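In the form predicted alone, a lone chain appears below as structure tokens.
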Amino acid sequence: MKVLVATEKPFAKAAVDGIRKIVEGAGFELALLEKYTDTKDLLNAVADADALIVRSDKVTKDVVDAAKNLKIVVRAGAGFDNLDMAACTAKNIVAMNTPGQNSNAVAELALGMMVYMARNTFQSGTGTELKGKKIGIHAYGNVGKLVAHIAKGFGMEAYAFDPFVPADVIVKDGVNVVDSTATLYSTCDYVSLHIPANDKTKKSINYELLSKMPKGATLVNTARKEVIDEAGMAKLMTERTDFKYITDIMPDNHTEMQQFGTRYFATPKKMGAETAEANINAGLAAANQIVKFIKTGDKTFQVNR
């Protein structure tokens, strides 16, 4: 039983170490593709892997097709757009994720961004506290949770709209339920998004939802660029002088965000689970998923049902 780790941005070495342990401790055969800048390496590699993991690696239908044995694959993080669904499903590959292992990574690079427009961007000038304000979380899943959480430390007043977790959840965790998005962010000085991209919410983020926002507003997107209609963010800002915008994923028309100076920040690459920790946390995850689902056909983490 072979399982490959492909990897064009690497694990830690702690990571890599780990997966090994867990790989061989099961009997299983370990091989690695690191730093790889040809798709083709991929599918040489995959050719007679029995599972894989990866990070932010496209498994496309190609990769799919060209892995006759694949009968597993789990995306290292907690997003699985990366991840050919279809292609999975019909060769009958089992497709997960590996959520909540990045949850608290990103939760508190979503704080520091907030805390990082608040300040001007640590540029000269008088800045603002988080201390009072209202902070929208939108979308209440692992991510959401520790942000409402850290977010409470700084004494922020903290709101949530997620319609497939329970309202009496989110008010046991002392955080406020709203019933729409247009509640939300009218309601709230910053916004912290943590929904998934797909045909529902991708560009669902426009020029009508952030309007609602109050003067002086701030939207942090640790979630994904698609979510985003970024035209509708542009006009905004045009019009808005007052709203500011941070992403670590950076958006398509990242030349023409420029203009608005320190009112708009994007990382260059995708920072939320750039921790030791998180790069530990999921590289064990994938491997434990993987021998529990060969040894004991365990799918509790699968995302093609």
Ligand code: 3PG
The other form holds:
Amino acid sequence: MKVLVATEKPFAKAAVDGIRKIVEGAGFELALLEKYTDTKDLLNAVADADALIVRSDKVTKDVVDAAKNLKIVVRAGAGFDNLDMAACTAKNIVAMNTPGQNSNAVAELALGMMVYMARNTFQSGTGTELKGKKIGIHAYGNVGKLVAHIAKGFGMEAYAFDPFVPADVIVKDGVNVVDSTATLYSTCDYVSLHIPANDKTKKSINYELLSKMPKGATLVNTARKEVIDEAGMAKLMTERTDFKYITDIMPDNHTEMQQFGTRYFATPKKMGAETAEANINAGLAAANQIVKFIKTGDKTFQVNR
Ligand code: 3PG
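One more: the block was the form predicted alone; return the form predicted in complex with this ligand.
Complete assembly follows, chain above in first position.
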């Protein structure tokens, strides 16, 4: 039984060591493909793999077709928009994620990004404080919940919109519930995005919605670039010299966005889940899920049902 860890952006060594211990401890073989730059390397590496662990690596139909023995693929992380679900399902391959395992790292980065923008990207000049400001959590999942918790520690007033989470669950955390994105965006000085990228959400954060945000507002994106209508964002930032955007996923129009100086920032490479803790949590969870599935058929965390 061969488990392949294919990570263009590798896990910390401690995470790889932990994965090895779990995989080899179960009597399986571990193969590593790290920092690959050519998809051909992934296609070759998956050829004889029974199980696959990836991060944001794209598991396309080509990858699935090349993986003749593949039974399970685990996205060590939350968002699984990088997995071709139809291709996996068609070949009876179980696809899983590891929800919650890297959430704290992403939530801490979201708050760090807010401070960075509130303090003029650490350049000279008078900034503002987060205390007393309103934060809108767009989707109250594992990350959104933690962002609300940390933001309250800063003295922020938290609001959330999530049609899939019962209002009482959110209220219990001391977070105000709103019933529409329009209300969330028009109410909050900061909006932190935690929605997945799918057919319904792609380009949904558009000019009309962003225009509703109050003067001096900041949008924080630690989710996915695909949810932003990039042309609408550039138009808004041209018209609204008070508006700020910080993102952990470099947009396709990054060069154009740089004209906005300290009102715009994109991390050079997505770093939300780039902590030793998150790597260990997500990597080990992925390995454990694979061992449990192979040994007992356990399909908890399957996302292609
Ligand atoms: C996730 O969906 O879990 C995060 O976006 C982290 O992605 P990464 O593993 O590519 O850093």
